[in-house]
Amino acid sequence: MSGLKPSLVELIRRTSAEMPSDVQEAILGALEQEARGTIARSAMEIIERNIQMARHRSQPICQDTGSIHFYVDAPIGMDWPGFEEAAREAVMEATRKGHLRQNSVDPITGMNDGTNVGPGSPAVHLHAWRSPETQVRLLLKGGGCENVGAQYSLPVEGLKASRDLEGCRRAILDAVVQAQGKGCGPGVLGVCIGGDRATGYEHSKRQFLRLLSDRNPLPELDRLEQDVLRTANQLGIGPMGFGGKTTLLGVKIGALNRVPASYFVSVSYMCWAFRRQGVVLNPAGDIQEWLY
């Protein structure tokens, strides 16, 4: 795949600088919901200007590169070590070019070597499938929104949250209340019901790969998504916690089997700077199609 590295660099540039159309539509819709002359309206207008400037100048939407996640679906037989090597090289080149801020640090020493590459960075999630095409999705998840993620082990007596969907609802809304606009709201929730502590969080982040406009194919989860979104936006937290009608732009919920002893609800939060993009690659590694 001779074209792989340049394609990944371009994927990184576009993800960092250009808001996906589904997210931008949600932000514009939210802006119109906020009353003129309010701090919430001003916050949304600043967000919209930031998005336009980043796209026009091809500069990062946010100064926080965040954690770098590649999600790869590829044919059986792909050179996985080769892909991971190309991903690391692409991150280093994109960082040198200014598409990514240099903000990946060693957890022991606190040193930053300026490459954004090290143990766990970038994170490459590989999945083999029987389709002949290769799809690569990229998620840049800022640290501020990562800080307000939460995980609940049901039941939680203080929330009167039992091991059922109503208990999940109470836990998810508690995570919204606890965030109080931190994490650069308005944001999007990715949720996993079930799994274990590790797989639950991982699956909750995968929900961010869905379009904000989609509907959950499971009726029970679809109702829960719409309920949480509607209720959260009635809490009055609003953009950046300034009050208003827009606390969340979307809620996406998945589910994994659990063992009887555990019932986890894992909540990941994505800020308004929702940096997600994806491509379909041809056999040479060149970009054939954009996914968002």
Contents of the next structure:
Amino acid sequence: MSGLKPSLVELIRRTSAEMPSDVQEAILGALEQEARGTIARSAMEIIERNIQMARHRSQPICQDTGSIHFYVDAPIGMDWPGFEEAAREAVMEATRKGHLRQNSVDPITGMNDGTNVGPGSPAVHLHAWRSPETQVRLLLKGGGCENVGAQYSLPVEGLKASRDLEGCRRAILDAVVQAQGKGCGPGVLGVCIGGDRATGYEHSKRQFLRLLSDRNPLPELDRLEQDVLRTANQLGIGPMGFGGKTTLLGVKIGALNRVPASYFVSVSYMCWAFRRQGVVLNPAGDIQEWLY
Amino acid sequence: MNPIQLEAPFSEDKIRSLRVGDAVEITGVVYTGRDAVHKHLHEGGDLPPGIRLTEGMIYHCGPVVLTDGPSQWRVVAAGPTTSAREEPYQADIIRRFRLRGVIGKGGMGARTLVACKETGCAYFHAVGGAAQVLAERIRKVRNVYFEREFGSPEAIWEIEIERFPVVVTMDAHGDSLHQRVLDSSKALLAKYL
Ligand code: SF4
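Now that you have shown the form predicted alone, what about the form predicted together with the partner chain?
Below is the whole assembly, all chains and molecules, this chain first.
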């Protein structure tokens, strides 16, 4: 896979500078929703212009280029350590080229060595499958929006949230109200019902790999997604929390089995600067196709 | 909507004439400052000579700046960072320097709001994440202070901004858009539960 590293650098560049088309569409839709002459509308116009400028200049959409998550599906027999090595090298090169900000800090010493590579960075999620194809998806997850994520352990008395889907709805909507505009809204929620504290959050982030326009194949979760989206957009929080029609651009909910003792609802918030892309690689590691 | 033009010098009168919800474009010299600077000033630390923060503005921002040569800089990305982190320090700093404006994102708390009212200062919310659009409104980097001590993103960058687009979300009359939207969204949610 000699082409792997340059392909990953290009994947990082494009993810950082170009909004995927499903998100772009949702943002244009949200802009049209806001009445002319409102501060919500001008915020959406600035966001829209920022997206155009970043693409045009091939520069980061936001200066916080976020935490780096690679999701890899590859055939059995793939050289996994080799992939992780290539991912680290690609991150270093993309950082040198300015596609990523020097964004990774040692929590103990406070040092930032400027490479973006260290324990947990980049995070590489590997999955072997029986398909002959290799797919690599990349998520750049901003820090401001990560800070407004929340995990609920049901039941929560104060929210009257019991251990059922109505309880989940109450918990998720509470997260929306707590977040206000602080996660650079309008954002997208990724939610996991069930799992444990670690897998719950992990699975909630994985929801961001879904297209905004898709529908959940599980009817109960589909209903919940539509309900939370509709309700959240009636709360008047709006872009940046300025007040307005669009508080969320989408809601994506997954579920994992839980143990009888626990019932977690894990909510991740993705800001409007929703940076995700993906590629199909050929056996030489070259980009064959873009996924979003 | 035509934004209100706010130009330096930022007099108390001009600031007191602004109200929550006003769209404003700011033109003049402002100073960036994030966690390290706020902590330093709060602990009584001094400003390096040359900085005229009194009756000025602080921008919560850690810009990405490229150095083109001695005293020649280019701002590549310059969106606001989360202001809430400076809440423990901000009120004191507003009073100490009679600040006229704080630019950031996400809003600030009750103590800052009180200091704004007392002193004649406003909180200006820039669009979070709009690194490219906002960098374009930075016309010039005039100087940098504390770069060696605090590192580039945490340094004080003295910048000239021109028609920098913001919204007043906390005014000098004790009103906060953040509080208003929080209260009304909570009330609405209670209705839909
Ligand atoms: S939350 Fe997103 S848009 Fe806002 S500053 Fe962070 S990465 Fe940028």
